[in-house]
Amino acid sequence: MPSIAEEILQVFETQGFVTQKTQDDITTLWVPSSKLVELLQFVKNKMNRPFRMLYNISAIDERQRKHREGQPASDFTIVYHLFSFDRNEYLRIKVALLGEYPTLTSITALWENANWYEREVYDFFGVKFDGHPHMTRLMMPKSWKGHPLRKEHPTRATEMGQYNLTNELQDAELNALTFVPEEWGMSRTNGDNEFMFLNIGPQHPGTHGVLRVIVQLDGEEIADSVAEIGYHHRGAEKMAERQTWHSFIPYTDRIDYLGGVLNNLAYLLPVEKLAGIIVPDRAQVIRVMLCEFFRISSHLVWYGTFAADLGQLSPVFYTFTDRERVLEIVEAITGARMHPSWFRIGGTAMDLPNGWEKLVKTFIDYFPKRLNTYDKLIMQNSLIKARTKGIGIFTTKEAIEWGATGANLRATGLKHDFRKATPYSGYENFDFEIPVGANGDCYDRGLVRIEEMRQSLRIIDQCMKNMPSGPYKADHPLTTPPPKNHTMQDIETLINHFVGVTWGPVMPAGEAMIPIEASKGNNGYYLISDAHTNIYRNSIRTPSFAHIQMLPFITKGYSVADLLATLGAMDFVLADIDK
């Protein structure tokens, strides 16, 4: 079968179309921007076996860039990133941009979903995408004086100067984020009748976390809403973009709080790729056995707080008693609990513990009866399901077009795991089963995290029965340093242990991204070396972020109250929405 390039290529022309080979194998292609939107269309609705998931859309600053060997020259490149279900493969699409504050035609007529990830390029670069029917900043303050992932903006506080918050700044901040309905399209009246608006956050126990969800409302039903996010951003890229490889590790831990470690290895993987290293079986298992337990204790914080959502408050106490065993487990093999960034390049922090099994066993026979009881105690409550039941609706088509993935993709019938179609770490030597939903609700999404815990306790089962023996970490010299003794005898031993601790590997330049299945979806890290110590560009999807977005569209023709159980059902962290 011809490749996905040469598909592309035998329907347009070649000239000015350029392919791109990367560490990560996925297929590359540099566009001009004139033939952009026509690419696009026939990659999503024509194609064999199209591409119908916009996955995501970033950007790279490439003013400082010095190894681009083959690729065009741009001062900007726009990055396309889609996926095919039908063929369980990603396509990059690259566009070369010049000059200091270009312009691109806008896509979301084509998708949906781009709207948001267009509107993160033009507040992190400055780049505008004509045709956008809302081109404003998505994350920092309308009053952010410059664009943060451009070269030229600071990266560190110190280098801004002092803040001062006077009163007229306040007050101008405060009007500022005063809703005017007009800007988004939206009317005061209908006909005779008037909507209300309905500030629901940034604090409010409902949006667990500093969201913002203005609602217009008609009567008691959702006419419209806006989510508004950014409050939690905390510049999670552009601080990428000052550490090492190595030590940006305990940065990702903070982005879903919740996923620990499984933010290590959505960013690892594709490290590794970027450096060749092949992490040894024993540190793969014991890699996938942690993500699992994280697996468990996110789904177990959005269980008791899905119920007190909803109004029952009980289960939220029981939730996070059975957390703190998977806690507890978890800090006597990392020392550490909620972020322990205990993955390192190329294996893990260390090996496993005397008595690890014991402690692992016990949970597994102790867990499934809780479970169990969950289920009498919330999912098989009346008000429960009259609460969730034919609530916040979507179907797969609609999940894929917003970039829907996890529980709530697979709540809607879709049988797809990136654990099993896209295998990564070892997975595909496990046994374990997809669940899936069958009306795309709130209650079908809940029941597929409840089930997916009891097949996270199958895979940690044969974690622990099929242990491999073997090293915990890779030996290769970017991951590890060389032998103390070997040290000890020769200079050049002794001076490249002292730069690799000090400074950190450098890794080969090129790019690369392998998306994981987190706990609330489809999380990747597209990253970018210019052979050097530092990250280049690190460009993070996150399953929030996508879920979020599609807020308005789920909640249109319900009550408030509905919103609040499907915002529960969403399982979204803030931080992951945020970056």
Contents of the next structure:
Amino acid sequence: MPSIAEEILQVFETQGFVTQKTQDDITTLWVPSSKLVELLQFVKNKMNRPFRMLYNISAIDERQRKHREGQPASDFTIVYHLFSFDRNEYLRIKVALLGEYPTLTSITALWENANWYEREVYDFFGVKFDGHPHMTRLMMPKSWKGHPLRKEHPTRATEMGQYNLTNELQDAELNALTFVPEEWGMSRTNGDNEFMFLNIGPQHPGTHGVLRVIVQLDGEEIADSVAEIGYHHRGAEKMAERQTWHSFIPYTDRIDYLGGVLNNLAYLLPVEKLAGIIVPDRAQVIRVMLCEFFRISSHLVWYGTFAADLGQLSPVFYTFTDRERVLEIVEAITGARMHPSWFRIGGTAMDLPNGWEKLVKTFIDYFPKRLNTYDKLIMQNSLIKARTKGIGIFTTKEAIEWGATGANLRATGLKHDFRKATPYSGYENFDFEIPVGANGDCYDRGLVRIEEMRQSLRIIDQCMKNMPSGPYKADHPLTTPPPKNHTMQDIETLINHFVGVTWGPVMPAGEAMIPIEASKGNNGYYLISDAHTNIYRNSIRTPSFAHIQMLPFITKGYSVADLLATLGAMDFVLADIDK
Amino acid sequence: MSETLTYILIIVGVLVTLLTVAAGNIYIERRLLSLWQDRYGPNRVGPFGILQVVADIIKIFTKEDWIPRFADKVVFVLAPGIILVTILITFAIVPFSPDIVIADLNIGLLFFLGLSSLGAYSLVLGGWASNNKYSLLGAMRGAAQMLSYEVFMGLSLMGVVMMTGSFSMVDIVEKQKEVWFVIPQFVGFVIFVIAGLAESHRIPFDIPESESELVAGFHSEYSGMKFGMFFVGEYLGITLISAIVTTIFFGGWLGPDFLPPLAWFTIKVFGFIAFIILLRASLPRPRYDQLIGFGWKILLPLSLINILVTGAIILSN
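Next block, the form predicted in complex with its partner chain, ref. the form predicted on its own:
Next comes the full complex, this chain leading.
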């Protein structure tokens, strides 16, 4: 069978295409900017087993990168990640751009979800996309000077000169937040009636954080809406460029702040790939077990707040009490609760404590009964059904078109879980089902998540019963902190230990991305190493970003109450959108 | 003691008791809710946290009483008063015991229905005067909801009126010496409780407020004691609905002799208050159109059939 690159090159001949070898074995193709749209059209629509999902668009400021052997000359590289559900494979397409502020053709006509990704690239790198319907900043405030992920942009506020919030500046910033419908191509009237523009958020009890949705209302019906994000943006990608490979781990916990160690894993898998570390079995199983605990914990937060969004006040207290039990186990194992930052390059920070089986066993016995109670209390309640069935529907095709993953995708009936499809960290050794929905509405999204908690429990049970013995950390010089037992006998180990602990490990140059099935959907860290102690570029693809971008599309025609039900069923975390 | 003085005493007594009960309800609700939600609730101020209410009152009186500059000042100030006054006046017709009733009007029930309709103005005016989109949406929903549910509220009581042959509350209680109306008029009772909840806009009918959608709905812009008045109004409303249900369907002050009539009345009323709080702890909120649809499509035909059947039975006897 020909490789993906061969299939593409057969059609396009060579025409300036360059293939690149990366550590993660994702097919990587450099394409001349003039051929980009044509190529993307081919792989999306005409190719056998096409790449239907636009997974992410990111960019790399290449101007300071030293190790670029075999790659075309480029100042700014735009990277398109695509995913094919038929092939179960990713495809990486790169476009080299030269110049300080280059431009490229927009692909919003081909993929609607390219909209936010292109705005993000413009916001962070200053690369403009011709033909984009709304080429403005996405994350940073309108008044921001410069484009933060460019290498010349300062990393710290202290490098940026003193900041004074004068009255004029404050007024200007406030005025910049005024919503002008015309800017978004919305009209103020539909001929006879004036629309009401209702500003929901960034401070609103129903948006679970600083999300801003501006809805155009015809009575109580949503004619159109705009989701405004960036209020929770903290520059995680920029911070990564100042941190060592090791010291960036705690920042990942705070991306999807309900996902805890799931974020660690998404980040560490590509790091270990770059380093060439094979993680020992015990560490892998410990990681899987903690990840599943965090999946349950995250889903419990969703479950309670979902009911609260629909006006049911009590369940949130019950599910949070159960989450507390999960966090108690997490605390006993890691010493921390929400943000344990407990995984390390090459393994985990510590071995499991004595008596961990007992804690886990107690929870496995306790939890299923609670889930049954919640079924009766929440999912079988006729008012909940009336509020969520047939609301916020999208089909599998639409979900893929918009890059929806996780439970939101499975609720449409597609049986696709990245733990099974592209197994990582030993998930192929576990026996569990992939729950799917049928209608793709809010209710099904709920059902899928609830069944996922039961399946997570099964995985945890298998982890407990089959926990391998052995080291919890790889014996590899780039493991951080490196194993210390031989430091006093062996000069090589001593040097590695000294370098790894004082400077931080130096990862071999290269690129890798190994996306995982996080609690909200597919989460992937695209890491670029320039053989340095720092990360050269860290592009984070988060599931909530794609889901919230869908919001205007799936809420059109519903009422404000349905919008909040849809938001509640969507399961997003603001930090996971804004990074 | 002269008759006038007795009346004044009763009026003052009822007023003071009601305001205390309304404030006390806040404590009861918070404690009961926390009991059902596996948590403690207020338990720090005074024994069992009972002085929490006092602390809250002090706080709410000393808070800055702010009127937004974009609001319609006069109406904005007037609105929270309306709900408080209408509900307090309605208590005039409630017979607490054979001796304690402020006014035994022969149109008592109609008086109650009339005044409860006036309560809707509080919501609508408050929401309108706030000049805020959330408040406006809340007020709009509130107006539609209260207007719709008033219809069934009135109709659901007609069965009782037919059986008693009087609108007077005292007559209605007296008539229940044989059997409480909740048994012959069970359908009427259910509809009345639902409509009553809708009138006092409590969960599951808190659509004018619907916290997770409209922030705080019609009273989003209110603060300080004006907010407090809406709040006390809500708790007085619960007390009123409980008192009316007790009077009309559960034999008012009637009960075995080992307790005085007033005690029976109080027990029944607090039983209902607890029931309404339990509803809040357990039910989600329907959507606005579902709620209105439920009213017109199910409750209206049901209450009409109830009247028809009651009438037929009375005629055949």
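Values in this document were obtained by computation on a predicted structure and should not be read as measured data. Residue numbers count along the first chain shown, from 1. So that the term is clear: the rigid core is the largest set of C-alpha atoms that superpose within 1.5 Å between two forms.
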Exercise. Aligning on the rigid core, do we see the C-alpha of Pro154 shift 2 angstroms or more between these two forms?
Worked result: no
| task | Superpose the two forms on their rigid core, then report whether the C-alpha of Pro483 is displaced by 2 angstroms or more between these two forms. | result | yes
